[in-house]
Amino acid sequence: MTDKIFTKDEWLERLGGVKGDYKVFVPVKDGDFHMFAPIDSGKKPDFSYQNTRLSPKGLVYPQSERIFEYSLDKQDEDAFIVKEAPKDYAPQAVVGIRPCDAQAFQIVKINFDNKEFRDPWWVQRFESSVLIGLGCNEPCDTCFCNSVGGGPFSEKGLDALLFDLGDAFLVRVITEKGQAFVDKVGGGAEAAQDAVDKAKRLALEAEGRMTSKVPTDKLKDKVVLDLFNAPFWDEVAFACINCGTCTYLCPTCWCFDIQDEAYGKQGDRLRNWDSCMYPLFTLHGSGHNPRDKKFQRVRQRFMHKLKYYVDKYGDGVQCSGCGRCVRYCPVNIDIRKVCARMNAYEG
């Protein structure tokens, strides 16, 4: 497979090209902040970003789905039958989407498509998205990808990567799946030696950027027990104020609810994010609540993504690195302190 290299203006010309053969999103500043969005939404693409405040796992995993839907109508032949509610599973590309949260994907879907458990419509919205990456020139001082197994040019989990050469992109394929759009985009041009050397020399220098290290080699080994019983919790938990802005903005959170909502004689099950910070989150019916206190449901996040995780399928730690819920914490908590904590914790 030939590097390509596209004009930036061809490369976004080319791109509206293909709106009939997939939903393409892209990048586009929403206000204060970068967001996904179809690409003929009205709003300029922009390529120019650091990382979006939301991943695009919404695009596989929406924040609100309708799962099923029934009658109430005693009148209905099929009333209070639940049936599968019509979903859209159209070929989508996801372009300029950072190899973080590309990575974010596999590091979920160990969770969502396993020999034990096949989640349908997760599965099926994944298979039909392409992922086609935008390497990251400049490295936010929060991202940590490079000590969870990604890059800033990580090919983990992408079917193509951009590189922003300035006033053009290398396009590089890395699966079949990016090799068939990238065809159907059409145009471009073989990159020459000089374009291929400096796309390199960017993602070296991207690398020498990275200067958040989050130490992960010992957590695989220390006992659960230990981890979850050692003394730095309250603390850790102390300035939490569980809004659950950590897990709403992580790619790799996945909790969710299932509600359902009926007007008049119609009815909808709903699969909604959740999030382990809140504390009905695990309020049983009986009204006992196994984590009815803040330092509990703080350690329920850090030991699911940083050792439960971690034990349960042996493929590294469950973050990608992208660095958002540092980012954005109103009260500073920080997983990479708590990692290299746990990390170095000796029971």
Given for the second form:
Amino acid sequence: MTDKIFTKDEWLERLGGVKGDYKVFVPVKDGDFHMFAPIDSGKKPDFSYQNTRLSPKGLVYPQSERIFEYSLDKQDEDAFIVKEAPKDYAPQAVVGIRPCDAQAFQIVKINFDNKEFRDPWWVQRFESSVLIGLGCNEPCDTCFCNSVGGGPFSEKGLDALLFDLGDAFLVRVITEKGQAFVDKVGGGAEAAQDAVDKAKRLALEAEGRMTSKVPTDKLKDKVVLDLFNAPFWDEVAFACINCGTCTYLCPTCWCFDIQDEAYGKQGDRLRNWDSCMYPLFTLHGSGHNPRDKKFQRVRQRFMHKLKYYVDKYGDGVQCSGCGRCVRYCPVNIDIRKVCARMNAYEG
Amino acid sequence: MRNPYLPYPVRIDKITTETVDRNLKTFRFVFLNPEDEEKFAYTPGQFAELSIPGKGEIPIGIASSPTEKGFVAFTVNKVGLVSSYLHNMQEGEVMGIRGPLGNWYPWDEMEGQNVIIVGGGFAFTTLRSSIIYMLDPQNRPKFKDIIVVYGARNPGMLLYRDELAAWEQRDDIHMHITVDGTDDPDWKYNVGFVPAITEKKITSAEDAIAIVCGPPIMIKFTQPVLEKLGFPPEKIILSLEMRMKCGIGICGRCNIGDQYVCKDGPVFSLAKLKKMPPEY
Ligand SMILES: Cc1cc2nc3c(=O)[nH]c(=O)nc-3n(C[C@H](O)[C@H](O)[C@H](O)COP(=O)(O)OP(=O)(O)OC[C@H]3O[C@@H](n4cnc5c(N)ncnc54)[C@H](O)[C@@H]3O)c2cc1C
Ligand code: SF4
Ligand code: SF4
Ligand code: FES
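Output the structure of the form predicted in complex with its partner chain; the preceding block shows the form predicted on its own.
Everything in the complex follows now, all chains and molecules, and the chain you saw is the first one.
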């Protein structure tokens, strides 16, 4: 497949034109930060961003989602019988997603879609999504995607990839799903060799600019109990205030809660993102709590991402290197340092 | 594929108060759609989510045996929001159950073995399921001796008292019922904590598998007794509890290390547990 080239104006205008076939999400500026919003939200699309504060995981896995509904009215024939809540799985396109965030969907896929169970809502929304990436010309100094199997122009998990050539986008199609989307967008021109060369150069330069190198190679050979009992967890956790920011911003954190809400004679079952950083997460009805201490919860987060996941699935760490938890942790707890420490620990 | 979060609708068929403090009740459910009963094919040791619209879901061990047809039963301790609400529900009301969930006792391994069952308090539920299952004429020949040690705080706190009395009369199962203490002068059985009675009554680990279910403190003191008798950790089987939501290994809530208690458990051998972080 040959690459296509669009002027930025043409790209934006044509994106607006696929509305009928796809719900299109693009990065927009919201206050001091960026976020993904529908292209017709009234906010200007802004592709000159580093990354959104909140990861786009919510577009496939909403922060709060109505999963079931039921009647609590005894007069109704189907009272107290739980039913699927109607949902819209029309195709959606996430345009301008960073490669780390696209890879994150691949990392969590094994959790939501495995041999034994499929999470029907995650799977349907994921399958109806097309991910059009935007390579990172200027990675942040907290980014470390290239240490965890990705890279600023990695194609993993993407359906197409955009290269920002200054006044134009070079569009590289990766999958059939990506091809179908680009066909719908239409327009553009075949990319000339000098544009392709320029794209290649940009990618190489970006790689070269990444300073964070996080070693993960020895994690899988460690004995889980050695790492669990390592002496550094108290020190790692010392400043943590258990705010949960790291887990909510993380594109690979998947934990959720299920709650019922009743409104008069009608009720819903909802699922909401949850976080292992909170003591309630593991509190038994009896009052017993296996993780009642802060260091245990901090240890759980790092062990889950960097050891349990590695052991369970044998496919790298549960982290795509986006660096959000490093940037936004109010007390500067840094997963890169913790990972290096775990990787180097000799029991 | 069926939505694994969607409960089967059931009707509460019968409610039995089990203990004198009225904190434990057994609920028998009948499926509203008869074909769901077949889909809910379970093995003793598994659990299910009891699903009450408007209130929520709680994981509860299945107390009935697959050899009992026409209903499924659960014995529920009244603790918090959902279990208290359930305790106030009436026969005839409609709710949901979702499952069966989790793994089960190692029935294949137990064939041809002596089966030692050690239970305490209200954790006896899946053990009841197992005993009924083993005593079924079809299954009984598969096992050698069945020896049960079951204890509660006092006689009024024992579950399934009628059944216990009936099992006492049989010669194909050896019962050792005990209470921590009692002021009942007519008490016919043992007095003493479960670990002590286990030490007294179980004499051999030969060709035997032990299943242990009970409060953490009972498990903690029973374990060394069994080990002293010569049970290797592979032949000591425990069933764990963790706070749960999805019950299918997706919501991330119930992990111990890389194991999800809801899917990889709740049944674990001591040998396996020893390799896992002691975070339960
Ligand atoms: C595999 C398994 C089998 C169990 N079998 C039985 C049984 O046979 N009989 C019995 O009485 N109890 C059993 N329990 C414990 C039972 O699940 C809790 O007592 C119950 O969830 C408390 O819910 P609640 O809403 O009344 O309490 P609340 O304290 O109001 O709990 C709120 C929510 O927290 C969660 N939760 C709280 N405690 C627990 C817990 N210990 N385990 C799991 N989730 C919890 C539930 O999602 C619950 O809806 C079992 C637990 C597990 C994990
Ligand atoms: S963001 Fe920082 S302070 Fe907040 S829970 Fe995470 S590690 Fe702790
Ligand atoms: S742990 Fe941090 S770096 Fe890793 S994916 Fe989550 S937010 Fe990104
Ligand atoms: S209860 Fe959801 S993972 Fe176990």
